[in-house]
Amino acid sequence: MKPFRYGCVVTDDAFCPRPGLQKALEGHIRDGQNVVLTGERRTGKTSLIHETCKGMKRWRMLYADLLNIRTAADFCNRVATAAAHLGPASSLAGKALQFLSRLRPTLSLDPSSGMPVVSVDSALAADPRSMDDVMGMVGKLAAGGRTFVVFDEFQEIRRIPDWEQALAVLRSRIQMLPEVCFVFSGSVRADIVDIFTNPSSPFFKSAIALTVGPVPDDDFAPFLTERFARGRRTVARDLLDEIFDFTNRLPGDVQQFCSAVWNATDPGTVVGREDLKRALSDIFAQEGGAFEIQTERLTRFQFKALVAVARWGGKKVFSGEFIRHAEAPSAATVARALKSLVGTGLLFVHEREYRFFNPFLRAWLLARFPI
């Protein structure tokens, strides 16, 4: 089995320990302190939550992934299904149906996992006030303590029509559940931070903030070295540093690169730079088709701006030099293009710098469109 895992929740020995964050998160949960976890994509927030939970004996976690919800009914379905997974399926699913009777819930089984799926009447649950019924159910199921609730990708609430009302409904109910700790996690930092720091938001100052950033190099390097050694592969620290720099130290991207290096080498190999190049070529072969589709959908100025960020960096994007490289008529054109690229998920803004969500897309662009 390959020792590097990415694109999924990792726990046990596949998880690089983050003792400081794990201790802080566990301490807040045990103290009943609501927490908001922020960080860029692929920094390992979800894995951190699950690994922390594994170490909390006799505690239960109600985990609801809110990615891509669009309606209040979507929220109700995700949370109700998560509640049905909180304990023995037969008892918890039955209670979920009982507590949500007003929303006419139905129970089915996921054909792939065999786990219960709860769905409410979409018409009855269209109003954000229906979310109060679901939160009331959460409170009843969590009664007795030692249960905490995780809303992953919580910023997706803002995609719901009347999302301000939705937030108000949630906050009102959560305030009435002091015995239940809530963990809110989000990867679009501007949105998740605004929910908890904007004075006009119902969730203003309602949770203590923990930032999940890259794993420190001095912690990650020994972990990765040991993983390579399991297959009799030796990798020097300076090559790991190159991988860290290339991936902006995002754990998911680091593990993907290391996995490709593993596949490109044989047992007994001392990994060299040529192996890194082969691994990158393999990633291009796997993802190049998707990169083609993503870039073909862009307008001319969006594509030029994307290539300019790849070549010249994303800090001084309104300088005369950058505008010239982007072949744009004005700074306003660059601004519109970059805003669209952030909206499509190709770029994000980190400390006033535009960065690629996928560092392999940046490398692919540089390879395909050299200076």
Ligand SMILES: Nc1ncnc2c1ncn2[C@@H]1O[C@H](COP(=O)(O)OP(=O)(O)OP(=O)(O)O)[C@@H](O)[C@H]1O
Contents of the next structure:
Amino acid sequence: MKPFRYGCVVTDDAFCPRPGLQKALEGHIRDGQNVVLTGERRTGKTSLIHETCKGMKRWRMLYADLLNIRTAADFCNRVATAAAHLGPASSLAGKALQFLSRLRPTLSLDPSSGMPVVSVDSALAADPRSMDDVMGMVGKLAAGGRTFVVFDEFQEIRRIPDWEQALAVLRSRIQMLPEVCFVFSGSVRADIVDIFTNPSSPFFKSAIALTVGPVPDDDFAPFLTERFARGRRTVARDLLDEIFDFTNRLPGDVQQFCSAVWNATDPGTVVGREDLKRALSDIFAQEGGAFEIQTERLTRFQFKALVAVARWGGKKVFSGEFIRHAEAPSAATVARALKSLVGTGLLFVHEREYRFFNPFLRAWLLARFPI
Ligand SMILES: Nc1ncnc2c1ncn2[C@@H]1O[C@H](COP(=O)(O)OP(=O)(O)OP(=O)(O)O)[C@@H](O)[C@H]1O
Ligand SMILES: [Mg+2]
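Show the same protein again, this time as the form predicted in complex with this ligand rather than the form predicted alone.
Up next: the whole complex, starting with the chain shown before.
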């Protein structure tokens, strides 16, 4: 099996231990303390949740991924399906259906995984109040204790047309279940913080915050070195440090880079700087097509601003120098272009600095469009 994994949840041996975070999360869950787990994208939030659960013997996790939900019915389907997966399958799926009878649920099996899938009647569940039925079911299933509930990508709730009402419905149910721990997870760039820190939100101050940052270099480096060694490759710490810097320490990007280095080298070799370069060109070869499509869609000023951030950095973006580099007529043009680039997800703002969402895109732009 490939020693480096990215773009998926990692657990067990593929998970670099994060004892502090695992302990904190487990402690909150055991205490019934609701948690809002935030961090950059690909920083390991979902993996942390799954790995923590694996370590909690005799505990069950109702894990609902809310990515791309659009309606209250979508929410109901995701949560009811997650409930049906709590296992042992047959009895729980049956119970979930029974508790939701008002929404006329149907049960089918996912052809690829063989797991149960619950779908409620979308017309009956169109109103956010239907979410109350599902939350009631969650409460009943969790009533036996030792069950916690995860709403991953929780900010997606805002895609529901009546999302304010949806939040209020959820909040009032959750308040009625003080013994059940809820973990709300989402990317910091995706509004989740606002749901918990905006005084007008029903979720204001309702959960304790836990931030998932990068894996510390001194923990990640030995983990990665050992994985290179399994494939009989030796890698020096300074090269790993280069990879950490290049990827802004986001674990998913670090693993993608390491995987490319592993593919570009033979067993018995010592990884060198040239191998990093080859790995990067392999990533460009794989992802270049997508990068082209993403950048071709941009207006002239958006493109120039993107290249200028790649080359000159995203801190002093309204300085005369940056505006000149971006070939923009004014600071307002730069501001508009950057706003659109953030909107399309190519850039994000971190501590007032515009940064690339994907460090490989930045490197690709630099290689492709030298001054
Ligand atoms: N503890 C870890 N050890 C090793 N690799 C990790 C760890 N945590 C995350 N990763 C790497 O990061 C990738 C993304 O992890 P995960 O999906 O858990 O992150 P996430 O924060 O939930 O991402 P997203 O914002 O996309 O939901 C994994 O595929 C893996 O390559
Ligand atoms: Mg995730």
